[in-house]
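Okay, so here's just one chain, in structure tokens, the form predicted on its own.
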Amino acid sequence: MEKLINNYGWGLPVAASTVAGGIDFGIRIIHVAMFVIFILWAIFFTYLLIRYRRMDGVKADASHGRLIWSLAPDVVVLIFEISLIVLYAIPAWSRIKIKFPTPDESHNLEIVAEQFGWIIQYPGADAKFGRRSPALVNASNPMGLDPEDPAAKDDVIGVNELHLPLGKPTLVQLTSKDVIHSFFIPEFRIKQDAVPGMKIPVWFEPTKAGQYELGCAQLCGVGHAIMRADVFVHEAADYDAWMTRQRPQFSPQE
């Protein structure tokens, strides 16, 4: 398993789920584009500074006559610009916001923000998840399952860890128990907030088993700086044997 310190380096970080390439591709274009942009600017102001220099015994030209010409360069600049949200910028969207998988397709998972830290619940063998109750919430139940919900009895809470399989989409259903958080998984390219009183859906597919970050993107406290999760991307079956030897929330033998 690829180490937490290979992931970053010079440029951007080890780019690890499927929409992580397209992501990449538009911030490539940004930068080229506003490097070719910053280049040829300067070339044209200053042949102006060189061109309209003042000089002694020519007067001022305060004509229009040359104004549409100078005009050219924004109108060139305003239609990449369209075309890059077209082209580009919408269709990116409508992968990663809007089309999601199914959850029968899915890794299902819930998460809790909260200060500081990340719960998750997995459902157990019965891919359901267990009932949860604000009144419910202490230390050892942080996530509030309700004992009395058949279908939380095989639940599994994780803390600032979570697991993931790798080559299938992970839906999460995410939300925060006091301020609004933010779910930002560099690596994958992934950023969502998570915002009291509403449940909102984030999904990912990693591409890379590893370690990976999970950090908050939002301030939300004097310790936003070390609310952050190990996230850990597993083969298919490493998952499987990594899910079989934890204990459900609810375990008898606790």
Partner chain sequence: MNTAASTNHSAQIKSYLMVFGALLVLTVATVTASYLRLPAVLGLMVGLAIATVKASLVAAFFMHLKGERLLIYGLLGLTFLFVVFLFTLPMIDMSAIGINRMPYGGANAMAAPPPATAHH
Contents of the next structure:
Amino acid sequence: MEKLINNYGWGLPVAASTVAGGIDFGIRIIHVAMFVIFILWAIFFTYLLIRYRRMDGVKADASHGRLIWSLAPDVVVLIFEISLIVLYAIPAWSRIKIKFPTPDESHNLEIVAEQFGWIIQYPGADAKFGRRSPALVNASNPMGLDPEDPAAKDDVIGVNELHLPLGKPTLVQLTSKDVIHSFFIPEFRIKQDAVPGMKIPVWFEPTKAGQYELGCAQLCGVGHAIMRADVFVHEAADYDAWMTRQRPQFSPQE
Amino acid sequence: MNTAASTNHSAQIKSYLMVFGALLVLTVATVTASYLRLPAVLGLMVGLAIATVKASLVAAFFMHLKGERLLIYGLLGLTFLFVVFLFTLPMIDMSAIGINRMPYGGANAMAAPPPATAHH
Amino acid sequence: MNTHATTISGHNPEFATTGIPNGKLGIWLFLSSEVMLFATLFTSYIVFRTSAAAWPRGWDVLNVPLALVNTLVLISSSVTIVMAYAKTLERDQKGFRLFMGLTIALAFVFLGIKTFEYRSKFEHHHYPSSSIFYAVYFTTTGLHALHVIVGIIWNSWLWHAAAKEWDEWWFPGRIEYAGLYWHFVDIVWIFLFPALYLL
Amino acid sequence: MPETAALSHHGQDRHDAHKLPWVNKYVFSIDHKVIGLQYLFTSMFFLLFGFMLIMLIRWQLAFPGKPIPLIGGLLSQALAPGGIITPEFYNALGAMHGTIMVFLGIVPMGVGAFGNYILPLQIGAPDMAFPRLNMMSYWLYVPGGLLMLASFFLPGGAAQSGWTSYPPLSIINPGQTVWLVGMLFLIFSSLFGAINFLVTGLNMRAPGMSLWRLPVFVWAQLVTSVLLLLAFPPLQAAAILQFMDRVAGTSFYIPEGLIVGGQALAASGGGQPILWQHLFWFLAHPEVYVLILPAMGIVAEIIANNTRKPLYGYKEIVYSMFFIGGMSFVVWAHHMFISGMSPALGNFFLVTTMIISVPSVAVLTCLVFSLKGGSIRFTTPMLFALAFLPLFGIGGLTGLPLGLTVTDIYLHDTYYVIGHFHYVVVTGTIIALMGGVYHWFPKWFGRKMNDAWGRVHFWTTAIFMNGIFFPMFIQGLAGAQRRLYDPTAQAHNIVTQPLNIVSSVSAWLLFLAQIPFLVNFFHSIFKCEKSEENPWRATTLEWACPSPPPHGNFDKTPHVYREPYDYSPEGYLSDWRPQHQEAGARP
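Take the protein just shown as the form predicted on its own and give its structure as the form predicted together with the partner chain.
Complete assembly follows, chain above in first position.
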């Protein structure tokens, strides 16, 4: 926890993925614009309040003259928003949520959310995910992995600990066992609801080795606050070393 | 207070009976069409088309929408505009995310690659 | 009041600036909200149907002949209530009572058939919880049946009130508004029948 | 059908009002003014109650896991053993705070209380079009509210799934059935109210009151009513489906293969959790405008009255409100950008969301420009109306990064959302409603509220409200998630945790700041100086009858000769000319 706290401060947290820069850029530019708009507006507003306060013998001026420049705020906001949409939002959204890396070039994971934790399935050496079945779910097999399936033999299951390599994008297939959860790694600026009955792809590419936090951002029940996982990003070689140390779910010794 | 009061009652009643006849015919038609066992989409279109005609007949004649005031038309028009939003947008979404629908333990991820694969 | 120079153009008895009587405008507004209600159910129906792994064809699991009879019953009741309204305008109280009575009777027939249909479903252990198809079937037809029950209460009240209020100027309006509601209930069924039974 | 009730009943009531038994006069009254006040008092109660719920939460957020001082011991041991609230109770408090504030507090006050009392008066009508239906609306609202209150004491407890009630959580959590039934009551209440308002506003206008002579407040109420009328039924249907899921075992929102707590859930499956979100937000986004439009109407009235000049861009404001109303039906899914909804559809909702912000800017601009050339009286209601402008502006501006798909990825479900929403609804709507209370109090009770205490109330309220909600923007940007029972359980909130204390202390102080208001309010009803009939020298019709108005409102139906805000007319000695005053009657 102490280590994680260093990622956070009074502004945006540490940016540790390839998409974080783009999102931060948007947040900053909007806030600067908001601040400028609000200050200009506030100056005008204060001026009006002082200039047109009630004074003895001065009657209000009821002339109905339309001032064309009262449309200025509408036009400014409109232009600002159109340029945000066209130049920023649509391209960036498409890069983050619509276009995905192919499974071949990615580090592939299956993540299942449950009340109240995250279960991560690594495909193992065969790069294939074993079959799952709801009927097989129990305390020692939280994922419900099917031991009959050869692809499941070398699958590694992690609970509330997510390990990622640097240098390639991670492609996650996200689902949930019970209710809606939300996969949120603030340092990566990535968030996606995990919906039961759906498998939703999410991708991100970490840019810094270190420890991060995965929280659940959607109210999921009494344990919502304690539903979290630690994210460890390793150099590629370290990741491979870590992976070889892991025992598959159905390891031969058992 | 209504057009019916000023027009000829028997003509009005005659029109009710004619609409009644048309509704009966259309009901029989829609049941007959179902026996053709059309494919789902075509059947849906035929069935809903007939139902729409029937509903319009009821609305136009029994509910006296024919010759109703503009305000009522406006109200219904607004309602149907929102009905269109309510129909289309969730349905577009539901069909678009259909590929993501997968019960727990269903086919695994690699069997269903994400929608687009262009990257970088 | 004292300083206000006002010209009073008399009392406006109808309070209908738009020219549409209050009751009629009110009932059409109410029907618009009902359109939205049933449109939502139809959206859900289509969403569930298109995304369902398996959706039975209505004729395989539901009783089409019974539903056809019910459709005819409801359409006939729509005719009888519009006749009851015509009789009201003709100031023919006997005719009104006859046709309104028929409307109510037909509504009871509809509910009777519906009850029979439900009961045979339950006997075969088909409940709303059985499948998404039955969930949609019971919920939409149940909600429609609820509207029929409201219609029966409304129409019976008017049938009863005719004795006392027949000569009041507002009475024909009341019949008209009840009729508008009843036709709407009919229209809903006109869509439900093919959607559930025939497609 | 009930049109006749309006007439026949009215005819009698007008003369026999004093003969009515007490119960028909004050409890089951069909007089729009009594019903309006009933709404006012009931919704004030619910606003305070909802506020108290959140003050408990604020303790847990500021000092997680510490027993609540003073009142902690009064709470039941099941809810708060040893004065420390349980996570279940925390979630229930959160869900019920949202529900009560939105559906039982603000809407009944903005629409039920202000609309009911003021709208018929402003159009010169003797009552609502359907007085009995009006009474029914109120008496559906009360049981809906009582059910929500009672749910705290029922075996399952209150709803714990947020005010949004997202399934499947809401289906497996206890307490939600009562919530759904309560919501159905409230929906019916609102639907009947909306019908009544529309018919009244369109049909019951006094002679000469053409549509372009309607005060902005009336327009706001009419647009609001359309939104209620057409947006509530989808939630009604969705709530019925969720109700069926809970009591009849259907699976409308339950997909197949759910495993809850390691056990397979017995359900047929085939449902769509995201469908609920679509249907819920189809209502709940227009609902936001239901909250804000009446507030805009109130602010417009107060500003026109206190600048002593006609409203700037009256038609522009009205057209903007139409546009907001219509567009509000196609922006709902900006609440769902990361819900698993199709990302391509996100682009569509991004565009509509940006479009709808333009008319809101237009309304705000017109209200600001109304100050220009005025002779501004800084009365207490005017202070509230003026505070509305920048504070609602902050609420609107901070909606920008949330409406933008990309930045919403990060900000969604953080404190930033809470800050944004509360700036709109609390420093926007509630501030305006408070201003409305000060403005129309003389109308309701024939007395004026104490002005000095009103100013104290204003300044403390405005400061503490900002104290609560401004820190939330900083927390949100720092990554703090909402709805966490223990905010320190996750790293992202620890650095900014001191801000939680700032917010909480401000919330409690805000509560204290309401005490002068409440004392002032109730004291003034009975004791304060009698006000003149038209103390603000306002032009609209509600001031053309005695304060408080008698049964039937106007002695004689007023005739309308001009636009609503004829302040400081040229070549005229006094600075106002009422709508019902004949041309040239007083030079």
